[in-house]
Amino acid sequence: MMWKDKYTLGVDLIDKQHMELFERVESFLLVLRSKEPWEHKVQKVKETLEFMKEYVVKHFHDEECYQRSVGYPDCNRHCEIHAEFTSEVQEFVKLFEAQGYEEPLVQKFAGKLVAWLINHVAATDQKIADYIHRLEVEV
């Protein structure tokens, strides 16, 4: 899961945070795919969950502040999408606490992370870049 230039918005802070998210998720996937015993992988799963709970909230806050600062017209919908994803991560946390870190559930979580991150950054967030570009053209 490599970072691609086409994911760049042109907003330094947000792009750096996106790259960090991609690096963390890629590192998580490499551990899951490794030949280590499952018990050794669980620590990385826990670290990734902690990272997601904290960093994603910070990133979403920074991205939403940026959207408001430039008057992005779809900011409210974008915030709702962020809130929905945050809720989904929280649901996984609850499932892990209730069921343990069983491999099928962790694999499902990993798939969700990858799909959401790529789709969100490559499609939804690119609308922000398009809006910014239109603003620059109009000025």
Given for the second form:
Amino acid sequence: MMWKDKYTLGVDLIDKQHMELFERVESFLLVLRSKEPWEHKVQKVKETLEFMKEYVVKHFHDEECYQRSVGYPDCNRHCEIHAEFTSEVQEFVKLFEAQGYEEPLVQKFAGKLVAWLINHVAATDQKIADYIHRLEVEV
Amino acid sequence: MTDLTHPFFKATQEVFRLMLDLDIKKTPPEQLSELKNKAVNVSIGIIGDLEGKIEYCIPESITLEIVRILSGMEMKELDDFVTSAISEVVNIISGNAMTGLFDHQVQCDIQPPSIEYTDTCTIQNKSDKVLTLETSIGQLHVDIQLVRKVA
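What would the structure be for the form predicted together with its partner chain, given that what you showed me was the form predicted alone?
Everything in the complex follows now, all chains and molecules, and the chain you saw is the first one.
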């Protein structure tokens, strides 16, 4: 299982969205890494990319709004990281559309996605939780 | 001059702890027996105040274990998924190390990682800029091949 309790920020909306992201990515991996013929997996790949395009944008928007609402000082840099990742996903989507949903490219996308997501939630997003905790201590 | 190995050690330590729940410590370079295995060599180009490259030599068994921990799924071979995931981990470590260097007024950027397969992790530059790192899943090394840019 990919999700770990230590990824929890303590912000209900964001935590639920993170869990949903992890569940979707895990489900995607189970299909992608199965021994099914590639033709059977392509539909799941397309569904995941559609989900990623919409849900990640929504999640990033909600998370950025939350950061602004609590005055998170690194919000601008965090937004840049979101924008860079969104751009990279779009690049992959363009490649898929141009080259077809070839398995090696999709496997590469999945490898990057897993490592990026875990680092982002385990390290970058945890800094928001640290900031909130400091605010609570100061009050 | 700034100790170049420290930002890379610190970044690797932090990424391994946060992403993999693994501790790492430095090991003397002579204790390299486990590195005589098939390995992936991930190379990251560096541009800026310092120029050159960083090579991360990670034995196959450790690479597969790292990606197993990340994905929660058993990995059997160095396929596209595995090499992409390990490249991203190395990319993250290197990016964090650049932040560490920046804190010492050294400004550099990383280039996209390139990956190749080797039969053994041979340290070509036996200097104090090679980090040999011990984890509970085995050893890996980081060869820091950087020189200050000539003005």
